[in-house]
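One chain comes next, on its own, written out as structure tokens in the form predicted alone.
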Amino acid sequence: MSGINDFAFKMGTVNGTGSASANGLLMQAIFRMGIPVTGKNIFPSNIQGLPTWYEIRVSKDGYTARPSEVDLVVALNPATYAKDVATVRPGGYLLYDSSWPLDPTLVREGITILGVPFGRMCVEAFTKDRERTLLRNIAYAGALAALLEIDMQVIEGMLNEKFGKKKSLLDANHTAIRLGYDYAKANFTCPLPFHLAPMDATGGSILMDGNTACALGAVYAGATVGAWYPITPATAMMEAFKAFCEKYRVDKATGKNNYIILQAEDELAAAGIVIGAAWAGARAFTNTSGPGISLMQEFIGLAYYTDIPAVFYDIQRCGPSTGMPTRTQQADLLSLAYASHGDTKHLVLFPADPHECFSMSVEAFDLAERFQTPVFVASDLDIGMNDWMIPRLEWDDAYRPDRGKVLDAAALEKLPRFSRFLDVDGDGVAARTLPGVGGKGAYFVRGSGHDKHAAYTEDSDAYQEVVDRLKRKFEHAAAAMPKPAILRRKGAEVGLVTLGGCDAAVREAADRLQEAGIAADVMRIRGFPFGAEVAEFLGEHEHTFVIEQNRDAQLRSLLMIELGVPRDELIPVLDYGGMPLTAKVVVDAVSARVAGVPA
């Protein structure tokens, strides 16, 4: 790493000072230069005042995992100077605001420290305090443009796009960009040894976050009802869904909305609204995070037991309890798989990036209605709230929703009797009706004991017949879940198993291991229940590592429980501090084990 189009840098600022705009400007400019780029926002859970960082990785090879080392740190928050200085790799650079002197104790050998008086320059160039604070960020973007050779024409064009109708803002931003750029050009050797050169590697790609992609996928899937209670990091998904609906779900002739979005009084109520809407025939969903899933479990069990389709988006964050709301984790896996009390098992999809957030949203609604059951989309904060470079989204206009076994009035009339929970086809899925199709299709929805006809019962045999059918339905669903993504290398004796947002780091790690002489196959699990391909992969290697972001090895536990894999055959690689996974974590763990170093 550390060369032309192959380096990482990050900005350390104070939350609430407007740095997000500058950071987004930098990332978008690099992307428009045709260079693969990804960004990770590390921010506090309060509104304003605490430290925040934004990491940008440039990779000519298209790697999108969080970098294991940083070449350049922009330090604008004195409270974190010590941490920022320590973060710079040996031989790297620190750029700080020299309007205030740097404590001599923070000077570190082996790195180059560059000072630019961003604060003083903005005080001299602008008159309003808020303007000086916000434009200080644009000034550091200008300095970085000089140091990293970011195309200034691209940056200035983006400013024109954003502020073209607001001349005063446009002029101020152009001034701030030039302040930083001209100072760096006049005082430092530009560009730095690692810098940018135009490429043509982003054609056919877009930058998008997972929450937006989930919302767009829900629209394309035909969802018309969303119910929610605000929670980090899921809130942005419903905000995006609302924006899409306002644009695409309003009847042009009448001006009436063809959608309903309800902010409920709590997460349990949101789940109840979704279940009611889905029972009535709408495609409905709720988006939440781990604490919300905990509160929804009673209604999740109701939907499971009464065969009602519903989609639940879980944008996972650090737990338990409130935990760290603005850090990422994959610690809800067992909770989702077995949500609610009693014997329950659920369908879960594991997108790895925003592209799959879009496509798996459509799959989730189809699976929910096909199998008449809750379906979970298990994203996380890293996927949901960060911008990823992904292939352009595609859509097949021939798509038609899979509504599953729904009886209309004509089909009902042919039946001698409608039995809501009767398995006719042997796949565990009973035919359902929608309200209003006729009296013959009416039935009482009850969460208490019921038989295959939907009648109340406390008879053991009748009860077991229903719950055994639900188990049979779950088993049949395994073949309908998305297949695992498997990458094979010749002669591999090592298998790497992972899921979700770990994928980018694990695939990069496999490349690094190959360079070190260790051939590793990679399997990314994309759905639960597990299909036959998952079981087959687990028995193929001398060493099989399960890489996930939680403390208790929850994916490993699911594999042992559901597939009967012996515990000692699966080696856990766990990273659960709340930051996105790096390839180095995987490489170090695998290399040590293969070399015979005990875990």
The other form holds:
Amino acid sequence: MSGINDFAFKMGTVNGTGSASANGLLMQAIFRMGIPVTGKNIFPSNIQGLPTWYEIRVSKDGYTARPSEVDLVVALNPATYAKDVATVRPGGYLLYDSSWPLDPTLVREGITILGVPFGRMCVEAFTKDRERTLLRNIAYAGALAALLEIDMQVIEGMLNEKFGKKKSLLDANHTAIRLGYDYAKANFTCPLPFHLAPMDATGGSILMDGNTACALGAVYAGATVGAWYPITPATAMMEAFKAFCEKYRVDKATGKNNYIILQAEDELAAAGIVIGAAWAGARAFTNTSGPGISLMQEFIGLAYYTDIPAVFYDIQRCGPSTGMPTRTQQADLLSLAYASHGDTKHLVLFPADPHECFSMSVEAFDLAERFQTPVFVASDLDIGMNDWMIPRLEWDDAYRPDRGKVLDAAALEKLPRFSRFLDVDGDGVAARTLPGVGGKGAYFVRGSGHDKHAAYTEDSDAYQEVVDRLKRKFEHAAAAMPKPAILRRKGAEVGLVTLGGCDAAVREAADRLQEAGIAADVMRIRGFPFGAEVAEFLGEHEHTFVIEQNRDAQLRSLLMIELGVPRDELIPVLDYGGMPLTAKVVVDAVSARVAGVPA
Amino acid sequence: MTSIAKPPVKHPSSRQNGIGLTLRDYEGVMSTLCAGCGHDSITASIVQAAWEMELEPHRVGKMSGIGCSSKTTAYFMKQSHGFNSVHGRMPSVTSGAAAANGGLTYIGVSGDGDSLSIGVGQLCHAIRRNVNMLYMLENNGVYGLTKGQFSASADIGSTSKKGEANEQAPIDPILLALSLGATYVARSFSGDKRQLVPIIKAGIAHKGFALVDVISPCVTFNDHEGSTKSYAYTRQHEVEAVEADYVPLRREITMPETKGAVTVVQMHDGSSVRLRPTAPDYDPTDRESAYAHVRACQARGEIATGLLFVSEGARDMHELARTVPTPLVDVPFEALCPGQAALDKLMARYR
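Structure of the form predicted together with the partner chain, please, following the form predicted alone?
After this comes the whole thing, all chains and molecules, with the earlier chain placed first.
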């Protein structure tokens, strides 16, 4: 890195002081300059006063993974000075607030230290305390605009869009941005050696987070019932669903809502509401994170055993128990795949970015109804809460929901008898009826032992017949799950297997490895159960690495359990500290092993 | 074995209701509860009430959790759609079903274990949400299926079959519901069909959450001397606050002449419930006096029964959520999906 349109910078601030909007402004301005950009918000589980960072990576080649190193750090939080100064790459830059004397912890050999008196300038320019605090952030954005050559017209245009209707706020923001910009111009050699130059590489893209995209997918899929209990990092999804529904789902004739959102008393109730609504025939979903999935286990088993479609979004976060709620991980894979007691197996989708969150959100509802079973969308905090540069979302107006096998009154009329769990087609999916239908359609859903006619049973054969059908259904679903995304290189002896948000870092790593003379194929798994393509890929390479963000190699376990791949044939590459994956982690792990150097 | 079918024999004298169904049409499979179980009497009252109300069986959702009481949804209305869910979670499943299809009648059946221990949170929040449903709490003070442990409704001093006395304070579902703002609160006794049937009917007609706590002695584990949920104890200590008569819409009102002022509460569907206080100063539309009455009875070791409180004006879950009058399951996809043009327009916001 470190060149024109190829560098990374990071802001270290205190949460709750307004830095998020300044950071968002910087990222969006770069995006509008046509330059590929990524932003990672690394924030505390706290409302005000703890350290927070925002990393922005600019990549003319379109790499969107978290940067492996940082060229410039803006250190505005004395509590993290030592940590922040240490992350600057050798030869990089540090920007600090010189309203106060240079703190000795900020001094480091081999980097350039730039001081701007942000605090003092804001105290002089503004009168209210709140303004002085908030606008200090806009002032540093101004200094960065000068140092990195961010187009001031773009920034000022964005301020006009944002504050156009509030004259005093608008003026204050313009003043603040100029304070920083003018100071940097007057006192430093601008721009720095690495900086921006306008491109035309973002025209077909948008900046969106995965929670928003999942919510939009649920709206487009026709979901009418959303039930939830607030939890980081899933909360924003239901907030987005609500906002989209208020925009698109208010009946024009009556002014009434074509949707209902129920904030439940806990995750158990949220799952119960979804299952009740789905039984009644609605497309229903809940959004949660790992702790919520733990609480929903019993209900998930009920839906599985009674063939009820339900969509669960798991925006994964870090750790067992409460863990680190504002850090990312892919550590719910096993608990999703086999959620609940007894013999259970579930359909899971693994979106890699917000673009796929949108499409898989729709797909989840189709799969759930087609296979009459719970479907999980396994997103994570990094995908869910960070803005990603993704292709514009598209929609086919010809789409109609796949409601699966549902018998209406007319269809029931033709049947001699309705048996709810009778596998007529051999695919394990039995036709269902919806409450309200008359004639023979009524049946009794029960989580207790039941036979294929939905009657209570304690008979071994009758019980096994039902659970064997569920297994058959699961096996049939494998072919309907999204195919893995496979990228091949000529003569590759290395296979990189990954899933979800690791995708960007793994693809970047494959490019780096290629430069180092190691050709690697990449397979990104997109759904569970695994299709035939996944099994094929696993046998193709001399070295197969499985890259994932958890401690226990959960994806590797699933591959071993479900496909019977020997343990030694899959080399785990595990990153589970809670930060989005960098290409460096993958490159280091692979090159150490392939070059024969002990890792 | 809750799937034992009853022989489909029609008694020649079985009367048809207004939609051509007999009482037998509202029955379910054979009960597998103990002979003499109070729950079976309640089931019979539900059957009677549904028949009298001329409910279309397929337009009814029978909802339950886990326990002896929850099994009973299989014993009535076999042509209705049933959902026997997980322990203590029937209120959330019913909330979801009612959210998706508010056009059906939901009859929930639960017990004191299901409702007051594992499910007390869900009960409270279904009341707060004001889900449009009848909630039958078949209350026997004991865990039957697991053979006789105290439930959270067991009174202090009440003894188990083995003679052990309960020392923890009971949760009274009536006081709980009153304090949470429930809009229909009644208590009855499984052995008193005359009182129970009109209470069930009015509860079904009530728009919103209707809690009916029914003392239902457990003949096997809690019908002995020392139990405060036995037949004998309940018969001796019952104090009826009001006599209720449910008057459906379309029926001529023919009420026997009675002493005392009758309160007529108009239900949302045009039917009405007529309440005749047996205590001279009892006002079943006043939450405070209902609360005071139940507390006063409790202090005297008595059980307040009857339709203790009713308020027909409150907004139910759908009104609170301002949903369309059409059940959400019947809203066409075209009205739900914004389409490509809207998406194109929306994309500008993410530039």
